[in-house]
Structures are given as structure tokens and as C-alpha cells.
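The form predicted on its own is given below as one chain in C-alpha cells.
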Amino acid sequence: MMASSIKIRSQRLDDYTEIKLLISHPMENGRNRDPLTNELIPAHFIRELLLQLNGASIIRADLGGSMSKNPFFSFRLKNSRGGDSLRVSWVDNLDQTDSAEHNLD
């Protein structure tokens, strides 16, 4: 089994929960050149990011090739409880997908 490309951390603070996501992905925009061959590197980027809390969608983001490699996201979530189930998934422009689940602190 291959390890997930998504790392999730959460921390309960005052009246909200801070969620941090790190996604391992090349995020190539299609305009960069390979330094060895000088050929264009094909576009390969996450086009959709979805966060679900206890099965309900709470964030859906359309992304593009202008994001950095291995993107990092941070969110603050109100009205969550310890043990709530957070599911994060993405789809890229090559229709590759990945997902990960995490129980909030």
C-alpha cells in the first residue's frame, strides 16, 4: 500500500480548531523546462481540493498550476468537537486522486 500524499494535523485552540494540510504533489504549471533536456515539463497540478467534516462538505477549492510544489494549507474551523472525522481529498488535472482521514484533536 502506498503512503498518502496528504498529511493532516489539527489542534484545538480557544473556540476553534486549527487544521494544517501538507500535500506532496509536483504542481507543475506546464511552463517550466527540464534543466537537463530543456523540454517543457507537462502540466500536472491539483485542480480540486475537498474537505469533509463528518461526511458533510465544508470546503471545496478549485486550484490551478500557479501554486507551489507540495502545497501547504491552514484553516480555522469553528463548531467542531474532538473526535470529529475530517476527510481531505484531491483530484489533479491527470485525474489522479488521493484522500486521507483524520480525527480532530
Contents of the next structure:
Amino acid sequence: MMASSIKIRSQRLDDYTEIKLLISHPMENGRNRDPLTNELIPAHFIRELLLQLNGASIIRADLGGSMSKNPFFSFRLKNSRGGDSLRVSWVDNLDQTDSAEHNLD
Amino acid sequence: MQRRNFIRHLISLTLIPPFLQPRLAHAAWPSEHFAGGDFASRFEQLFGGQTIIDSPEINITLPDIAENGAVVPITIDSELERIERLYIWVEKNPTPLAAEFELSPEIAVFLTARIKMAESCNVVVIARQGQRLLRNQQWVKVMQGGCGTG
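Here we have the form predicted on its own; I need the corresponding form predicted in complex with its partner chain.
The next block holds the full complex; its first chain is the one shown before.
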């Protein structure tokens, strides 16, 4: 079983809960060349990122090849209760996908 | 793809808030928004004909000088309410639109991300607040644009 590509951290602060995501992904935009072969590296990037809180969508992002390799995001949730369930999922341009769940701090 | 986009636009015309709209999982990536090309024409394609208001209330935090264009951290935040969408554009990238975010009301207007920058240029953030489009931008000097970035 492969390790999840998604790391989720949350921290409850006075006015909000901060959510941090780190996703392992090459985010190749199709314009880089392999340094050894000089061949173009095919585009391979996450196109959609979805965050769901207790099953309801709270953030949806459409991404392009201008996002950095191993995307990192942080967001702030206004109101959350300890134990709320956060689900993060992505799908890339090759239709590969991954998801992870996390109980909020 | 055109039919898919047509359906997407049809859905967006309804009065149902975006977060209550049923979405086919992973069927809605708007390829035309992320097409390559020059910034002005891509921007016009998305926002043409709509009034855009320059707003310092959309705060952008970016380095003045980015040593490495492959990883440029950006923070966007605002005290404004009802910001439903945020768009991040990098003017000189071959793919000018980096990302668009749909935020539900439970989410504060705050996000950080990391973007690629091919060369020194403006990073333009557009925020949709109801029918209004708000814009702020910041110039970033890029010391080393990653090869093929953007």
C-alpha cells in the first residue's frame, strides 16, 4: 500500500482553524525537458483539489501547471468543532487520484 | 470539452449557490481558463466585458524579489465578506492562470499557495464578490525563472 500523497495538519486558534496541506506531486506543465535525454517531460499536474468538511464541499480549486511542485496550501475555517472530519482529494490530468481524511484539531 | 464547458456555464447561471450544486466528480476542470497564451487575451476571455475594480482590500503578500521562480509563496487575505472565488494570474507565464479557488462561506478569505514564475512580472489576483470583480496585483522580480516554469 502506497503512502498517501496528502499530508494534512490543522491547528485550532481563537478565531479560526488553520488547515495546512502538503501534496506530493510533480506538477509538470509539459514544458520542461529531461536533463539527460532532452526529451519533453509530459504534462502531469493536479487539476482539481477538493476539501470537504463532514461531507460538504468547503473549497474547490482548479489548478494549472503554474502551481509549484509538491503543492502546499493553507486555509482558514471560520468555525469548526474538534473532531470535525476533513476529507481532501485531488485528481490530476492523467486521471490519477488520491484522498486523505483528517479529524480537525 | 466544449459541451462540458457549456454544461458548466449553464449550471453557473442558476441561482443555486455553487456549493449546493451537484457536481460530477472531477468533470468540471475548465480547460479553456488554463489554456496557454498571452495574459491579456486569456484574461479577456474570462472577464471580458465585466467591470473590474482595483481594490487594496484584497491583500496580497508576495516576495519583492523571488530567488527561485519555481517556488514563489503567495498569501491572499481580505476582511471583505462574501468573496466566493479567487483567481491567481501570473502575467508572463506561458499558462497565465495558476489557480482558481471556490470558497464556501465557512472559509475565511485567507489562503496561501506556492506558484511558479517564469520571469519578473505582475501577479494579479481577482476576487469575485457577488457580481463584482475586485483586483489587486503586485510586481515580483524573479532572479531565476525555473526552466519551463508556468
